[in-house]
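So this first bit is one chain, no partners, the form predicted on its own, shown in structure tokens.
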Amino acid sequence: MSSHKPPLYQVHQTSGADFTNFGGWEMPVKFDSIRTEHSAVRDSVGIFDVSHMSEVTVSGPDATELMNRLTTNDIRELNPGDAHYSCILNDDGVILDDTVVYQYPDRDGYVFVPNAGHGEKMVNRWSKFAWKHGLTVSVENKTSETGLVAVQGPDAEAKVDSVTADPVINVSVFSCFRNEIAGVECLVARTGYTGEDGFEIFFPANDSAGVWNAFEDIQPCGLGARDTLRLEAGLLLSGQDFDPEDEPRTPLEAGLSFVVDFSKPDFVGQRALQDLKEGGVDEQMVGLKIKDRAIARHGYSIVDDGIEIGRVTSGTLSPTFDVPLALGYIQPEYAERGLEVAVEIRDRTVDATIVNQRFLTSLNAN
């Protein structure tokens, strides 16, 4: 049963949205059809309520060292107003969560965004590590007092620019700055999770309706479209494509080695990843283009001549390409792009082709 409702719950309910439980939050899964919402983002622009995502702030004289010890990317490369994607690992190098870290543009410290329901876990992890190593920091869970929407699509820049007090044109990707929407002070970041240009906008939760209504003339989108969009972009979903309990994966297996900086000072999981880097992984993430119109779901076997060589972690019928696509882990010797394999879908075996998991790029190129 859901225990949290977003600040915009009543607004969404009034608009007739369908809801689903996600990470302990009751969130809109769709407002119209998933295909309509998906197409709006690919062709023009759409807005998502993503207030279920967690926000954790870290400040104090040792904030940079703490962040650098507990995430895989190098925090020291950020300047005020910069952001980057990173992973949070355990000692075995297994991904506990993925996150985007923002360095505040106008004051010391950071805010990072763990996945839904992970905020308190991360506060405890950060606080215990700081206490153990004598680091002076302040770590706070700001999830309940923060609203967050994502405006995504090729027309996102023009749409956001039309409602902000200051222009957003020419703002760099993975940067953030202060701005004002409908009289509300916001932190506006050029980041996203759809494979399109777009912005994620943070603001006080009590001001959620004012910010949301500033975008009333664009398509509202739910978590259903968010999932098909992120899968087409080859972006991973926590709890499905990796999970410390049910799908324990390292960044090297998950195709996220680009956010692991082995050259920086020690970070949690570094030694295990270094060993894995030298010894090689047992499985690695691939993209699958499925023949016929069968949908490969989480847990379905990837096979070669009837022998299991991997498993699917996410799958959908792509609204953009109108073919079933999937992500999965497979033995490295079968990870060659163009290789023909098969997926066991219910009571039959369906042919599939190994492709670059960045489907938006790889399939458009074909």
Contents of the next structure:
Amino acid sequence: MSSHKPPLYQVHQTSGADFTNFGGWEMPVKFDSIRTEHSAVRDSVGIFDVSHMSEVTVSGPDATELMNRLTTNDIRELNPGDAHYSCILNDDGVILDDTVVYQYPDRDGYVFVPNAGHGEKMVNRWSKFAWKHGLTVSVENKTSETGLVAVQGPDAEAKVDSVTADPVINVSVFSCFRNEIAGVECLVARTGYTGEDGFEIFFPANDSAGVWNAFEDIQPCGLGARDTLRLEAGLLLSGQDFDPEDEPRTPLEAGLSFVVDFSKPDFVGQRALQDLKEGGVDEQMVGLKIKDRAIARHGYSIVDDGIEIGRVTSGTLSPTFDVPLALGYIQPEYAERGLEVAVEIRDRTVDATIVNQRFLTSLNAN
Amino acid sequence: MSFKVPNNLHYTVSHEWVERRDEVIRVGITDFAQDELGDIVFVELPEQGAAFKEGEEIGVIESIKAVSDIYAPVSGEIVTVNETVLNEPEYINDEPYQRGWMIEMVADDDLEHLLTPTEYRG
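Show the other one: the form predicted in complex with its partner chain, since we just had the form predicted on its own.
Whole complex next, starting from this chain.
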């Protein structure tokens, strides 16, 4: 697979980062250690280069209708400067991608952020649908010309505020606004993928070094810590927790019903989801707390009395709780919090408990 | 990044190091291997007294990123297991050639067929 390098590749290389290929991008997997970076975000603040994420802009008189037809959440509820999480489905209701949609604060239209490597596919999907239904829109893949960093953690607000021209204090969660960092005009959004407060900052790719260096005293974090952080927060990873080919899942199975608005006008996948809602799902996502010192990884069987009842999609040792945690899909009759099951980890069977997949909240409460 | 490859050790292609210590050999994984694995969180090691043939799996190292087998560098019997790394596996990351060693064996074979430091670096 050909590999894109993010605009900050040389900067990261100089920092001694280790790289990995993710979605066709050569991205830093760690700068120090995953534990160090993870703890920085949980305890203070960290910065991620997430330029591998795609950016697609949608504008024109029918932009709102097109967005509403191709995503599950109700786009009409957004006001300028608002954002929300949403899913993109096929006709069978299977998740093709998950995304955050931002309505521009200062002009018409939207920018949404598909996962790495998905930008062109989404542009094609949007354009084809618009053409077929006679909708007047302009859809553009802005991935290569857009830089994106995420500043996440309890101290993110103070850190971002210290480098922006205008204050970011009291900016609402899931909103975005224009601001300036190191002389660069940015779109600053209070969103993220770590379970912490934080900001995602969009800017012209050519200005990446200036924006990144404005945060020079913050712990740089790679995709390794991003994965442990998002898993603790119970957030899904495209290609692993859902994938149209390898792990085809609907939002109802994946615990994402909250971003499906059945009351809005027809959207792609709605009919299939309605049928599924009435008939019930065969499997649903749960959280697993593993009782032994072993990591339940993608594809491992979840069993009850030796019978497979589901499979793990993501697992790690939680740096925050120091216990192995996992996400997986199991038959609904087993999706009961507190139920004891087991996971087959290599050549042994390890006990596990079904827990709320929002580990950060549910385990902190115990 | 350059990795430490001490000159007094022998190496395997699967990234174990072997140190001759009187009657026994001491085995661990190399600096390169620990860096590739990243944050090591668990290690499974064999029982004292277990016998293995060269190349057989003798244990498992699990990092946050990946799981990896450890192989017997030569045939022989396990005589000591490093309890420290069972309880504090982070020593494998921090001190792969010192406190991060894993097992000691009485070897059935000599070590001459293993990689020299120069060969391993290559």
